[in-house]
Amino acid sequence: MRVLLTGGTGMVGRNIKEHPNTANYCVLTPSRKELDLTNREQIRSYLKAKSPEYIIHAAGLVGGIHANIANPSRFLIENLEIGCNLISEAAMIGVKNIINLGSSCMYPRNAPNPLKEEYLLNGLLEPTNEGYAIAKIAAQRLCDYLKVEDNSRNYITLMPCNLFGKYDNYKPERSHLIASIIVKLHNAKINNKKSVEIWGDGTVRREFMNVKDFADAVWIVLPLIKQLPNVINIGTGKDYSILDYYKKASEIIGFKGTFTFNLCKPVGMKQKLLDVKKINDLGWFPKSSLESGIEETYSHYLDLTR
């Protein structure tokens, strides 16, 4: 069966492509030149020509807290446009199966943890990534509406926790937390710096999962799509403080210095831990440890810098 995978050059998309289950399908991974998701006519023509049975929508403008604060309008506009364009055009063409990738930042900032799927739209969003979250919520709700209008459509949204791993982005303006930590600690190590700055006091808690495990979850749920709920969390069920991540990465990288805390910098939500009961009930659990994931990611970073 043909599967259209958008975002095939990004961290998530590349890991989905490299998963062994890819061999069971004809996976289409068009470049942006081949399929411009801001162009509805091009989307329509591509879907008519290729007739995919499934779409995995992994494309999007992503970044850490730095990027979201600096360009909230861009994160809103680009993600809103590509998500709604693709999903609505797929519905009109007759594509019956869509796995739309959401984000844990779609949950209300003050929702109780662990975050259950039913908490969506039950409170205000975290301001530091509100633009991105609104765009992702719009795509998720569009999937819901289109299912209501035609119950033969199997349109679901997977909600990953924070991801890291192979093919992450290590540029300061675009990097996520663990990639950013790796770069900071590595540079501190080779430059013999005695301390590294942490935004906030280090007590904020986050749940991170190796992106390879998320790719595994995508391929596990794809053949089960007809029996799945509209929204399903994908995570480890465990979280750590920001300081914990710095300490674990320091041990792996070999940074022997100390940490300073910049209390003037934004830190986002105090905690963001997903309730993963639904995916666990399907028999799926992540396979990678945090330590092995950081080791692999650091190795990938070193390969890029050689």
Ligand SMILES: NC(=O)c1ccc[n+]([C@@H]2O[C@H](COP(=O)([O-])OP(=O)(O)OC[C@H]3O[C@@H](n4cnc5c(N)ncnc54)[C@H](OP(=O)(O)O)[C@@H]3O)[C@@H](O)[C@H]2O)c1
Second form
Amino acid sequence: MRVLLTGGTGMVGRNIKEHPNTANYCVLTPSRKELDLTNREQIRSYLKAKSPEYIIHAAGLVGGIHANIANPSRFLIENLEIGCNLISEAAMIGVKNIINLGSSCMYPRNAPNPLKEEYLLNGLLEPTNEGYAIAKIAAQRLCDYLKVEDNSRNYITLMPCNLFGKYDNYKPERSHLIASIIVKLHNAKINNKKSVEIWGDGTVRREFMNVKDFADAVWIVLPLIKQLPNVINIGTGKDYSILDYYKKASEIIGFKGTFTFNLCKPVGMKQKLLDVKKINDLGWFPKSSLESGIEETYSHYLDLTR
Ligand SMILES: NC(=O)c1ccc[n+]([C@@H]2O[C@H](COP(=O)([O-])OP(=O)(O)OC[C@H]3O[C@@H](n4cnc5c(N)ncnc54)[C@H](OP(=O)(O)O)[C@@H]3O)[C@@H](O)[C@H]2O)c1
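Switching conditions: you have the form predicted alone, so give me the form predicted together with the ligand.
Let's see the whole complex now, leading with the same chain.
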């Protein structure tokens, strides 16, 4: 079975690629040079040449709140092109199975928590990541439409909660919360800083999962794809406040100082906890604890800084 994995150089893609189940498949992971997803012709000739039975679509322009606010048009345009080009070309070539990756950012900002799959498109989006979310929603809906037009297509979207872990991005303009907490606390520790600034008042809640567990969910879902609903949330089912994450990471990193709160900075949605009943009903649960995930990620970060 040939599986095309897009985004194979990214955090999610690399973890999907390192999962032991890859041994059961022939996994193709073209670089962007080999397969630029903004280029339709390149996609068409790649798919014709390789004829994958499955596509796991884990490529996209991804960034934290800062990057999304600074460049919403780029997040909209690139993700729209990447998603729509790949999925529509795959349908035309006759690829029957696609696992498209969505994001919890696609849920309406005022939807009740935990967020159920059916809340998609039921309200206005969070303005700080609206461009990104609109593009991801378009790709999800395209999967639905193509499935309605031809019911032999098994096109589903997995909606991961926030992810962190091995191969996380630590560049300030690209990093997500846990990676940025690790960098801030580590630098504060080695520079003997007495305090670290938190954006907002620390009460906003987020659900974070080790990306290794998400990779596991992808490989569990793949052989079941024919019988699955169009959208499935993947998360831990548990969230923590931003301050909790800082405190847990401080214990692991060894930062002994205090925190200050910058109330002028944007914080995004108040809560984004996924309802994970559908994936749990399939018998899948995440394996790693938050603490062990932060420990592993910190150790990976230290390796990179050596
Ligand atoms: N990280 C999270 O917390 C999270 C949470 C929910 C959903 N997701 C979803 O998971 C997917 C992957 O996220 P990630 O965290 O792994 O991001 P990442 O580390 O930034 O990786 C993005 C990947 O996409 C590739 N890519 C970007 N533009 C491309 C293009 N035009 N053509 C071909 N490849 C392109 C990148 O290739 P290069 O190496 O060449 O740049 C890279 O391999 C995204 O769809 C994202 O929405 C992520």
